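What follows is a single chain, given as structure tokens, in the form predicted on its own.
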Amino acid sequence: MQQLNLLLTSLPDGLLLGFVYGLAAMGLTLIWGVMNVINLSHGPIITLGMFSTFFIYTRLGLNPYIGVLPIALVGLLLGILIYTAAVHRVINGPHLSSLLATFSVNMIIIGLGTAALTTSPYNVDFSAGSFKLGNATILGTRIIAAIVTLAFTGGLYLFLYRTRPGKFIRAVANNRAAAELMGVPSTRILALSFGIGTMLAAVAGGLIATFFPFSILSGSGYELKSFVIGVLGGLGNPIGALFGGLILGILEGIIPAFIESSWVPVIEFVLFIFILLVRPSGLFGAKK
């Protein structure tokens, strides 16, 4: 009874956690999808999106969620750098040189961050109340982000499917020489999609700010998680993606009702190479 209690308890927290998972691991796999390439960078760009929520709250003294809109914008700018700066270059090249390229990029932030920052924890002290449902207690920053996350996650498919930069960009993802040959300037196509990976990146960790305490080396173990989220949608499918944050969020929320929490990473790793062996296409395939 008390285990039932603490799963009924701990199982709508995870399931809206788990919407902001599937956020974060939609960049990670809409610019493997288009691009083939690993984003080592990922990480860090999440802890960017931490502090940016940290010093808009905290110096600007805006309300978190408001600083989404210019975090979003920053993120793609940046994405959008990192990828004219270190991914260009070798993107037709081994898939191990963007892995180094990215890995790179991972590096100096962290080096700068650390200089910046230094590598103590940072909290936004941030409520947006409560309420009950049954013997839960739902924070209204969860719902918040739950909010937001699925207006992102709209927002991400009318684009692709009824833009035409987004057409490009499926376009490209689907046969980047035949989108060449049709007049599709690819090169421009792959920056955009980078700078929009990394903004679902910096917006997720925007909205983790408000979860957690965080420090500059947070970013890896999201990152981690967006593999494994990655792997469950499928790469290549950040609709997918979505789901997979919800699948590792109700497992996150389940676990600790049966289990030691410290348990969590390694049945999360588990069923990672698991459908790596047994469905490498991910649960929900691969769209493009």
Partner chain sequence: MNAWKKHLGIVLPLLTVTALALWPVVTDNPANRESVFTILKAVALASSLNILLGYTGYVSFGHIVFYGFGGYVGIYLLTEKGWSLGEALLAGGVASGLLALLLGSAILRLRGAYFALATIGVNEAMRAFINNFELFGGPTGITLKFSVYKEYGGAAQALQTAFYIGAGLALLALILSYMVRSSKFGLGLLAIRENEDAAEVMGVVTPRAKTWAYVLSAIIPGMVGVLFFFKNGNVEPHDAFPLHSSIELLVMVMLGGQGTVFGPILGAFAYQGMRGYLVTSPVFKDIQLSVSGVLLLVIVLFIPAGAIGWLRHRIPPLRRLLA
Second form
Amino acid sequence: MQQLNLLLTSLPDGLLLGFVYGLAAMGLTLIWGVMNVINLSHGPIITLGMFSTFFIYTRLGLNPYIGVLPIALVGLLLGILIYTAAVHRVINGPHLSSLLATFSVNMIIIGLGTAALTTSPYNVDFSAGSFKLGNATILGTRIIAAIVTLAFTGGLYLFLYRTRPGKFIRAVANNRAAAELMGVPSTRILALSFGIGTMLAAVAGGLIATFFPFSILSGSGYELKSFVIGVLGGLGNPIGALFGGLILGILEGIIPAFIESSWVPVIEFVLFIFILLVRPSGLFGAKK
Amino acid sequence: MTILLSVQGVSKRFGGLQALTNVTFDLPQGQILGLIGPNGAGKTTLFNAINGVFPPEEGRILFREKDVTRAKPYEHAHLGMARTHQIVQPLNDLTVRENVMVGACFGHEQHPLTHAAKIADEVLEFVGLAAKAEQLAGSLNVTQKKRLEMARALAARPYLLLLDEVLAGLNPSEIDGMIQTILKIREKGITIIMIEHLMKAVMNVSDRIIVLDYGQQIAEGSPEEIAKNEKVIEAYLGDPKLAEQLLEEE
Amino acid sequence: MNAWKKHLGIVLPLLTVTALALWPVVTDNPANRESVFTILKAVALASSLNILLGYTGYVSFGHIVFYGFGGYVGIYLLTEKGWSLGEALLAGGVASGLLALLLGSAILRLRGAYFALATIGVNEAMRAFINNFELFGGPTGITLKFSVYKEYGGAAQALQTAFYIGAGLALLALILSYMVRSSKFGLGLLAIRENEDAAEVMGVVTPRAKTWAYVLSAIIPGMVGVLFFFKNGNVEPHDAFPLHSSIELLVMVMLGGQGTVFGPILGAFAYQGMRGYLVTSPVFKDIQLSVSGVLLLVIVLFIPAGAIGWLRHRIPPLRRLLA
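I've shown you the form predicted on its own. Could you give me the structure of the form predicted in complex with its partner chain?
Zooming out: every chain and molecule, the one shown earlier first.
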């Protein structure tokens, strides 16, 4: 009975958190799907999103959600810059090259960030109210974050399936050589895809900043979660990532009702390895 | 006459595509079997089934009286089967000699390194690549890479050699050279199955020919019989150039 | 070819590491000894990783898991079961080797980035598990009793002993690396690296070869872990499984040249040297990580074969010397 109560109070929280996890992972998995690159600068980009919210709210005194669109725009441009400077040259090289290239970007961002912001924790002390649902207290910030996530997911879906550049992205993801023969400007499309991927990560970071305290190093934890979610939803499947995020959020809500919450990452990563081994296309991916 | 390889009712599907249907033949030791057919007829798929890369769903493959239907490619290699690839697969960052040593070390006879190096030099001499032994395999041109594929397979000293389009892309004098090499290999007592598009060549060197079309075995016989076979001519009509070549042989 | 010339490739690595190990002994300076120990540790770890990464072509992003796991097992036996340092070192190596054997048969089926991801998962799962594992002290880890050092002639003498063992492990790692590189087994690994499917068709028993490469690349890191945490005085999850150290090892191997015996030594030396300089430099101190990042990016983009690979490619006569 006590467990059930605990479950009912922590489950909605986890579920709502799952939306934002999904949003972050969507960025990672989109990049993987389009160009087979695992973006190891994903974490620091999430962190940059967090600090953007911090500055908009704490320093400029604005509502943090005003920041969503500027953060998205900056994330997009930053991604295009990273692609051009670090990824494009190794896009056809061995996996190690693109992994290390994006990791070097990770080091650059973390290094500069540490110099400017130290590694001490920051906090966005913002409240958007709360309400009771049974025993559970639902925070307004989580509801808004879930709505923003749904808006971005819908937007991404429409973009990929209804617009010309979106269709180009899907064509390049499907078969880059063939897309090039059909006249798709693949370099620009790859850069755009990388930009959208980092944009989603930055926005997710901006939203997470309203939940928990963070430091310049926080991103790596969310990056690892994004790997897990990406594999759950099928690497390369952005919409699957949202479901993967929800599953992870639910797990994080349920597991503490039964065992100590410190076991959560053990279960997450064992699940991660297990799915990689038995179903590398993810729970929702088509079998290849 | 000993039967080296026996393919019995082999079928293979890829998704909705029936790539091979009930292919059946026996290959006696010491023969050259030509495998022909239009593009996409399933010739390379048959090779992949025979040497365990993509095992068939139905049927059995016996090699030296041993059932190898579900065996892994390396088990086939250990038993004495070797092959070349239609799209050459050199180990680019290893030298030509090292490439060939891999065949000698891990193939049928499993030689230790020093002995493998000697075999590699002999085989390279045989295929005419001795001068390139110290070069990286990635630096060879396509003709040389095809010879390298063959050298690697030969270094294993196999009973059966599967040759997948070793003549494609070669100029006429290179083709003559390669055919001489193939005949010399047979003199060593090695049995050969060769996939080939060049009719003239395959008709000249093969003891027997099997024709595949849409995964079906539509004809089998001596080169003369195949050249007269109506079904074969029909199958090739979709491919006028090949039909022409066939008629030229007449 | 006489025996001396045939084994020329091991000469330069052996001389370099021996000279490195002797330097603090000759100068008799404990500060030098500490920085050289760091380099020797990196040499041992990077050379081990190279067996998997450089020879076999599998990118392990979580290789540090073997260092952490072996370290934990050894320190546990040392403190709780009263094993000697020598026994604990062996146990750490064996434990990591067994872990690799177990993991390898499962995750080595994955290729490319999927394998890399799985190794990250393994490292994180292990870290999270040890964090909950009471036998190994959970989140606080295991602390060595100071009395342990008495058996080794007190703390100062123990540090000296640890240094010699570290030098021994580094030498062992590069001898192992050279033996693999110049063996038939190693040729099979190189074939897998270049083209796994073709290797299999030529008869290389790829699952077995890959698993043994993984095991061989895990043993010495396990021993280094025991040694490091013995010297350190305690072990905790955070120090035992740092993902960024895994990646630093990749950088070292790549910097010097993957797939060569000498490359990881040069890479370890260069990387640690550079880091040492940047951390103490007044100009770069605060942004040393960024400067390292820029250097890494330049190397990845412009000299992907690493320094030794580049030299071997440019000056073919050097190939025998720079094996």
